[in-house]
Structure formats: structure tokens, C-alpha cells
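Shown next as C-alpha cells: one chain only, the form predicted alone.
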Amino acid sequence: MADLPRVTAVCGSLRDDSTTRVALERALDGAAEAGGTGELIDLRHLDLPLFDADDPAAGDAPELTRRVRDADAVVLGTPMYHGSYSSVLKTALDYCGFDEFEQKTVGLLAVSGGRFPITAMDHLRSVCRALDAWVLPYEAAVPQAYRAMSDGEFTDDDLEERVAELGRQTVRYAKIEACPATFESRENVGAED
């Protein structure tokens, strides 16, 4: 029997009623559904001071840093912050690098209160591109959260159909067939400086 795809969220907020977490949850479950397995990395309960190349170890970024890269799949969620991602999930992703993310799939996944989080997935499909992930086309947004949650639950049941299809979709390339480098990843040398 084939290990079945280990599929990990990220959750860049840090709020106690997150709705952003709540989005990443139900992700799982679609992964569950799929025939993965998941865990969530919840940035509330992880020390990470803001990234300093000179200690780039510092806090827990080592069990962050395990973590994320014995997954076969990621799936980053995000609060939308002025139009980008949030501050935490950017500490995160600065505390990784290629060997977390190369070849690796990643969804993404954008709450917001107002309108469309598009703009915060742009940037976190920019950032997992320069490191070389595999990033799904399939994306979820669950603009207007207030709306589309109630009680740490999903009320849309449109937007919950479509975080869980995230998962699954997640699920199903998470093994995918890694493309050759091309002449950008070889100078593309980022956090290896």
C-alpha cells in the first residue's frame, strides 16, 4: 500500500476565532476525503521572531521548518492584510526556503472581510514560485468571512464546497511528477545567501 499524501496547512492568522483557520480545517477534511492525511500548523503556538538571516534557527522555526518539509503538500491560508498576506505567515515562509518547498504542491487559500482576496494569493503564489513549489492552479477565496461563517462554521455552503475541493485538489497532485530546473531556479538562490 502507497504512504498516503501528508498534506500540511499553514495558518497565517493569529486570532482565537480565526476564520482562516476554520477555512484550512475544512481543507483538511477534503484531503481526509481524498485519501490524505493532515495536520495544521497553527502559527498562534510556534515562537518565531521576526526573521534574522544571522539566526535563522531561532525560536521553534526548526519544528516549523521539519514540519513543513516532510509534508508532501502544503496548503497556506491567510488572513488578507492591505492587500497582501499577513505578517506572521511571511515570518514563516522567510524561516523556509528550498528545501521546504521545492517540487513540493501548495494551495493556497485567502479569508477576507471585505471583497475577493486575490491580491494576497498573487503574493503568496509569487513567493512559492521563487522557491520553486508546485503551485496549484485551483485556489480558494472566502471573501466577505462574516457572511460565509458563523460560530467557527461555514454558513456558505458554496465557499465550504469549494475550501474542500482546495484539499482534494491538494490530495491529488501532492505527488506529482517534479519538473526539471530550469536556468531561473538555478540562479534563483534566495535564502541559500
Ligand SMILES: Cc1cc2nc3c(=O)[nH]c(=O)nc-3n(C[C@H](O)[C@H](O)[C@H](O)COP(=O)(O)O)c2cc1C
The other form holds:
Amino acid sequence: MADLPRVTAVCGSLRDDSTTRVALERALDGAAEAGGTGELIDLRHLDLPLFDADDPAAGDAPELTRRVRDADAVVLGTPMYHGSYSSVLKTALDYCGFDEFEQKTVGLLAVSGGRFPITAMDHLRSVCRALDAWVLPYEAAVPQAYRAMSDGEFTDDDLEERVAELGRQTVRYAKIEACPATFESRENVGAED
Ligand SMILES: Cc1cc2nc3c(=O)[nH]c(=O)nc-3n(C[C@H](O)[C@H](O)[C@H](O)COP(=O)(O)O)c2cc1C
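Alternative state: the form predicted in complex with the ligand, after the form predicted alone:
The complete assembly is shown below, putting the previous chain first.
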């Protein structure tokens, strides 16, 4: 049991009825279907002040970083906000660095009220590259989330399957061989200890 890939999902929405959280839970079900174990980091339950580089272990940041570090793979889930990912998730990511993400498999998921939230996932992909994470080429989006879900359940089977597949893929590639460092990561002096 000890070697089962551990997948940790981080939810970038604080909304009680968050559709991002519903989608991440389905992705974690997918991880379990592929033989992994999963946990959700619900940022509503962590005290994470806006990141201040003078206090990089503020509040519950040590708990956040420990849980991300302990994972074999991470799923980052965000609502699309103004064409990008949420500030909640950005704050969480700013508390993390190479110790948490270097050579870690990452799956990306974004949810939007409008059409496909491609830019939110692209922006997250750039952040992950700067941290030398290994981001799955496959990604999952839930456009027009108000139509795709009802009462905390998917009503769109195709989107649900795509999200579940993201979870399965994170397990499949959780222990992938390391890649050489990226150009962006060598410039990322802030992510060093
Ligand atoms: C501040 C804010 C900005 C948003 N910007 C966009 C946007 O640029 N494009 C879009 O498609 N939806 C946008 N939305 C809609 C959300 O992406 C959508 O409601 C999503 O389902 C919210 O995720 P949640 O249910 O997990 O909170 C925005 C919502 C908020 C609150």
C-alpha cells in the first residue's frame, strides 16, 4: 500500500458551492480508479495571508507546503477569473517553491462561466515550468460550469469523463522520469530556499 501514488488536489476557489471543487473531487475519483490515493486541499480551511516574502511561512503555509511536498502528483484546479487563474491559487503557489514542485507531476483543471478557460491553464502551465514541475500535456476544462453541473454533480457526461481521465493520468505519470531544468526555472531565484 505504501507505494500507491498519492495525488493532492488544490482548489483555487473559496466559494461554498464551488464547481472547481466538485470537478477536483471527480478528478480524485479518477486517481483512485487508476490505483492512486487522493486528498483535496481546501484552501477555505487554511489561514494563508497574501504572500509576503518577508514572512514566507505565515499562517498555515507550513501545512500547505508539507501536504504538497508529500504528494507524488498534484492537480491544480482554478476558476477562470478575468482570463486567468484565481488569486487564491496564486497565493498558495507563492508559498511553494522547488521543494514542492520540482519534477512533480501536475495536472491542470480550469472551470469557467464562459467558453474554454484555456488562458487560465496556460498561465498555470507557465508557473509550473518556472518551478520545474512535469505538467501533463492532457488538461481538463469545464466551460459554462453552470450548465455542466447541478447540485454538486456533473450533468455533462463527456466533461465528467475528461475530468476523471485527468485524475487517472496523474497516477499513470506520477513517477515519470525527471526532465532537465527549464530556462525559466534557472531564472526563478525566488523559488530557492
Ligand atoms: C471575479 C470573477 C472573474 C471571472 N472571470 C471570468 C472570465 O474571465 N471568464 C469566464 O469564462 N468566467 C469568468 N468568471 C466566472 C467563473 O469562472 C465561473 O463562475 C466559475 O464556475 C467559478 O468557479 P467556482 O464555481 O469554482 O467558484 C469569473 C468569475 C468571477 C467571480
